[in-house]
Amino acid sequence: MKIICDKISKNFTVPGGVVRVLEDFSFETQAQDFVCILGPNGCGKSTLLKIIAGIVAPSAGRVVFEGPAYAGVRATLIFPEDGLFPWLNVRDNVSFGLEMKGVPVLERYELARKLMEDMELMKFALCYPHQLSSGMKQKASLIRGLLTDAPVILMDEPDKSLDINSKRIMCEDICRVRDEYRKTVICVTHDVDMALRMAKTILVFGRSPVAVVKKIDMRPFSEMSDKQEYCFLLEKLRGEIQGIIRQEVEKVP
């Protein structure tokens, strides 16, 4: 499914004034493409994702999606926190939503099952979020999420208070999401390794009220075949984007 963001302005009212988020952006994806978006805290990559799910009403503009006939939920968020409910196993909690659906009990568990398997996660399935790492939380989040069957799945921030192993483990989960399941994938992350690993697409945003700086298309990365010009070219790309979005973090306000 393809997203269009038309023209998309959000401001906020706060103490003393308002506060542009965002103002007159504008971006499509494309089917099933896998968009990173990195940028400085605080210039509105969050509050894009919310209007995208449909949880904030965008203060002008629209967001259409355009493909197939679908009747449920087009976009499912998954939120940095966990989301996890405490009460509930992990089976009933990747299988929340499908609860809610009136899908009976064995099917959904079912349909759990498979996903927990291919993530590792089935062995846990009896256990409670307390009794999880943060990255097994994370995968639970993201079986959740594939569960809805959105064809849109929207990140934030997923990588967020794991460490180094378990965001590797994250990242081979994600792409497996991209290549496996065919969604249209909007991932938020402040790590720059991990959108130049996974993205078809990134989009470098500036200062709110938000401007897209940089946009970069991963495509011709991923059929380059001389592996040494492709870590040079990788490399270059790093740099550049972590060079952006230093200058944008020390513009005045």
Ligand SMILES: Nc1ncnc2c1ncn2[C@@H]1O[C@H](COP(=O)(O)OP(=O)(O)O)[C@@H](O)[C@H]1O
Contents of the next structure:
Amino acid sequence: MKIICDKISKNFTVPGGVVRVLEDFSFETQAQDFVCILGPNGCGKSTLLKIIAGIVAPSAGRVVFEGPAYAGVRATLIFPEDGLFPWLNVRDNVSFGLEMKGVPVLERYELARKLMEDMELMKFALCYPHQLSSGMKQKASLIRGLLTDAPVILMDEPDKSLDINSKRIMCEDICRVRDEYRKTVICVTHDVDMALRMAKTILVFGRSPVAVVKKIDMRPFSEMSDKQEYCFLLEKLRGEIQGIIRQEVEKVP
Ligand SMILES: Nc1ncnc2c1ncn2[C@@H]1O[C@H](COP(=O)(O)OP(=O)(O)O)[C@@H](O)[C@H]1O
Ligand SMILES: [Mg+2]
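Coords for the form predicted together with this ligand, given the form predicted alone:
Then the entire complex follows, led off by the chain already shown.
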């Protein structure tokens, strides 16, 4: 599934004026792309994801999904935190979308079991969210997103509030999703290294109204056979991206 953002604008009316978050924003993913978005706080990353997910309506413009016909909800947004229902255990939380679709209980538990085993969450299937670490909650949210079967997955800072080890595991899980499931993923993160490791396409946003300050196609690099040259290149890109974000953050609005 290809996502096309066609001249999207979004204004919010707030006390004292109007905030222009997006203005004529256009962007197109590839089919089965893995796009990582980086950018300063408050520039409009979450708003863009919500517009693509259909939760927030744009003030102008449209989102088009191009690909095989699909009857269900096309994009599922994985919320950074607290996306789980506190009154449901992990197994019921991750299979909630299937329950809503009317999938019989044994069938949805079986589908959930496979993914919970893959992501090493099976031991906690009967635990409630308050009994889980942040990393486990993120895993559960990711599994719930995958189980909805939507061809587009949107992740808003899946690494938020994770310690360095949980972050590494999360990154491995997401890379597995990238490689095993034929999904189009857009992932917002502040972690440049994570983006360099996961993404097929990196977008660096400037201050709002959002504009893509830099777009990097990572595909040719992942095929490089010279490891030393590859590491050197990643180091160069890391410096470049961090430089752009620093510049954008320091810009006076
Ligand atoms: N529902 C809303 N009402 C008013 N302003 C909003 C609303 N949602 C977001 N904003 C404003 O839009 C801007 C972008 O927010 P957001 O998309 O959350 O940024 P980011 O995810 O990049 O940090 C911010 O200035 C924020 O205050
Ligand atoms: Mg945000």
